[in-house]
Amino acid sequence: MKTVEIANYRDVRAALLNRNLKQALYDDGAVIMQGVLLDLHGKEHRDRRSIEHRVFRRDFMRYYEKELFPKVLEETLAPFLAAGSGDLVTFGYQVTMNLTADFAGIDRPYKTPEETASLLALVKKFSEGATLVHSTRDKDVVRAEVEEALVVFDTEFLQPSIARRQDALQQLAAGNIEEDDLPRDILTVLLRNQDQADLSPDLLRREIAFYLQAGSHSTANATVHALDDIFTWLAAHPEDSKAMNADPLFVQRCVHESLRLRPASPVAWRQPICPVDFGAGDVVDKGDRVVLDLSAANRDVAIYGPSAGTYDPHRVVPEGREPYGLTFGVGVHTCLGRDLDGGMMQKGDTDADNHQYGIVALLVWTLLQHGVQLDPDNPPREDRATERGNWASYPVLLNKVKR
């Protein structure tokens, strides 16, 4: 097998847009990823995406950010504020898992700490399975753990959620409820379009588990990375403290800069479905591998300037380029949650009061408003179970009263 590695922004972007290259990063994680949207290519991908994209309309993103998210954030943040401290990794997973569960279609009828902890443990295990290619643990052991977690998830969460939605669909067909009374989530859309989606019970289970882990895993880690970068920046640039606490648009730029430097996956793998010529003698065929270095592409000095490899929230991004780089991908596999996580890109006339900031920026902004700071007695710990450079623990202190 031949491997071609691409690291500059323009060529990586072109490869992501090339429809003759299919997804190949998640073969090791097939226990959770086989047949899910991110793993599909061509017509299968278009058909599934066209169904599920109905949930990801822009007005729906704004609804989640403006209406649903504030309530979820308030509920999740309350015990951390009461304690005056907490772990950012745990907090990030809890708030994003609750939000992700809502648009994936997984109910938490009891809303108890025990129920939340149970679902959170399952989601973390799904994330470990999805990113198995970067795991430092025994892969067969992880696969067995993920399979066990899927069974528990199916019994405790998925089947009851399916039953509630099937009942709602029957009520709609009988004329007892209106269209707007249906849950607005992935599970409802898939159940309603079973004839088009053609998902087996096992594949439906993996698809919903994929959405749960993808939404919570990447968003939680991005939040921790963003705050870590902000802490480091403010230590060297205290003059930005005022803007950091008074200007949410500046905070979003800080988040976009962190997303650029720390993509959820440092690389993307692609496999040709036919011969592809990259020029300069680099021709790949079926069975070969194309490794797209997203981390390097996002630091390309030809696009982001001489200081592209360093964090600078004041960076002037060239027109037509993304402030967060290729972190969310481009083309058919652009992350469906890009606008939900990263928000809308700013323009010269952006209205701060009506802007869509994205969940990560809002999480960071809220924590900054509550005086978040490193816990001097409990330093952060890196996650040694993965090569992705995430944090296993990130203790912080919080003010109980919002400034």
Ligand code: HEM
Contents of the next structure:
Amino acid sequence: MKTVEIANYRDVRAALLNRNLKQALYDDGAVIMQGVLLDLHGKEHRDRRSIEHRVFRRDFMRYYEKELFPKVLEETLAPFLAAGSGDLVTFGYQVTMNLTADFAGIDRPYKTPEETASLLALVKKFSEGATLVHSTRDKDVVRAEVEEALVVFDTEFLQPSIARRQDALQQLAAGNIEEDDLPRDILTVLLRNQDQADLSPDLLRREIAFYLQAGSHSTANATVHALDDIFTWLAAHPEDSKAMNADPLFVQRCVHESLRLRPASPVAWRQPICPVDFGAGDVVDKGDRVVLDLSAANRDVAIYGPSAGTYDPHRVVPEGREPYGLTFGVGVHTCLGRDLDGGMMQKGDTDADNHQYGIVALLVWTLLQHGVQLDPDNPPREDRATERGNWASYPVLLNKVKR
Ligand code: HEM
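For comparison with the form predicted on its own, please write out the form predicted together with the named molecule.
Once more the chain from above appears, this time first in line as the rest of the complex follows.
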């Protein structure tokens, strides 16, 4: 087997768009990833994506950001504000667990911190299963743990959520409720289109478990990285403090710059389904592997200029290029959560009052509005269990609010 590594922006982008290359990162993680959207190719992938994409329509992203999410955010933030301090990593996971559960279609009937924590523990296990390829633990042991977590998830969360949605679908068929009264989530669209989607109970369980883990860690980590980069930037550029507290468009640009420099998945792997010629003698065939270095591509000086490797929220991004680089992927597997998390790209005439900023920018903006700052007595700690440069703990202070 030959492995070809690609690290420049243009070739990585072209490879992601090449339909003769299929997903290859998740073979080890089959326990959670086999047959889920990200693992599919060709017609099967197209059919499933077209069903699930209905949840991510633009009007709903906007509605979710402006109407639904602020309430989740307020509830999650309240105890941190009352304490006047907290850990950004904990906060990030709590808030994004709710976000992805809303989109996947998993109800949390009690809405207590304990319930969120129990769902989060299961989702962390799913994530460990999905990224088994990079695990340093005994893979069979991890697989057994993931199977066990799937069973608990099924009983405690999935089956009650399925029952509620099937009931709603029956009510709709009987004319007792309107289309708009249905929950708007992946589980509902899959149950409603069961004849087309044709998922076995096990596959449905994996699909929903995949959604829960696909969104939560990436969003939580992106939020912490974005604030860390902002603190560092402001320490060197105090002149930007005013804009940081008054201009949400500037804050969104800061978030995009962070997303570019710290992609949640630093690499994508692909496998050819037929011979593919990358030029310069690099021909790959079935059984070979193509490693796409998203992290390096996002720092390509040919696209983002000589300072591509450093953080600069004032960067002028060339027309037609993404301010967040290839962090959300491109092509058939483009992240379905991209606009939800990253928001819409800014244009010259973007109206700050009506813009969709994305959940990460909204989280960062809200925390800045509450005076978030590093806790001088408790420095952040890096997560040594991963090479992805994430934070294990990031203590911050906030303006204390009486409850
Ligand atoms: C900062 C946050 C996020 C980042 C950086 C991110 C990144 C990515 C990337 C790079 C891919 C493509 C992987 C590949 O081509 O092999 C992807 C796919 C996907 N992401 Fe995200 N993601 C984020 C948040 C989310 C959220 C919040 C959701 C759901 C609510 C989500 C759902 C998905 C799904 C369903 C796919 C598979 C799409 C397909 O295969 O057609 N992501 N994501």
